[in-house]
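To begin, one chain is listed below as structure tokens, in the form predicted on its own.
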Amino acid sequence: MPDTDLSILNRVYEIILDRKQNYDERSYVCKLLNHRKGMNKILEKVGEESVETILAVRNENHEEIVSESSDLIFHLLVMLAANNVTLDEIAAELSARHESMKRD
């Protein structure tokens, strides 16, 4: 099984913190994270992304898989760097999610 360089994930969540800190009106980065309707714009977004995957999934359409899973793993990044919960912490539960899997 071959190693995925995942460091693209790092640089989309490096991408999103700096919109967070530094306002864009033409990002939809800033649009998701300064929404009138606040963490609820973005849950929207995760869900949406969710029923999409899950749907391409059902309709056994690998492209459509593809590129709706990537729209959920962005959003599901726009709500980490929202909620503050960095790469690392996700990395380090599923670290030791996987050393439990290996003495099971």
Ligand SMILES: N=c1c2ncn([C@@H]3O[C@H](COP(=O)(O)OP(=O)(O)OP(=O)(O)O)[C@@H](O)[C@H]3O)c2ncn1[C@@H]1O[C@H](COP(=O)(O)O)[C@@H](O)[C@H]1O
Contents of the next structure:
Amino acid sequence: MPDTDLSILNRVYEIILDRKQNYDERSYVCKLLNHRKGMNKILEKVGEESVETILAVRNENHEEIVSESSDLIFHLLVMLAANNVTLDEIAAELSARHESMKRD
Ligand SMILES: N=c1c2ncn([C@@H]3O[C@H](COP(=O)(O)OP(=O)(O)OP(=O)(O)O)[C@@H](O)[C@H]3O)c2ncn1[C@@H]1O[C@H](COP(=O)(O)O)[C@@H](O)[C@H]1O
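Can you give me the structure for the form predicted together with the ligand, which would complement the form predicted on its own we have just seen?
Zooming out: every chain and molecule, the one shown earlier first.
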């Protein structure tokens, strides 16, 4: 059964971590993680996908916004994993902010 809720973020993040450990020449993630430009290649992709997301919003194209945002989030997951930042850390940060900013 495919994940259709946000648990897919953890699932994809775990695959990315696995790709860090086990090189596979067919893998796009391995290609990114081992690119000759190093971290700059991953940052380039995050920047590129951010711009494409902005353009999708400007075009007011719902499908495009979903697709480009998914590209952006995926590349952000690669960037986080490449920098040893876990999704638990992000969750803890957002949760702490949520607690401290509660108004009622
Ligand atoms: N979610 C994704 C995902 N989203 C987008 N992409 C790839 O991201 C790439 C970049 O998209 P672009 O449109 O920018 O393509 P491009 O111009 O060829 O990119 P570059 O030449 O600049 O690298 C494409 O090749 C897409 O296939 C993804 N590749 C992988 N995943 C997930 O990562 C997992 C591991 O993937 P592999 O490592 O390839 O097995 C997969 O099972 C998926 O869950």
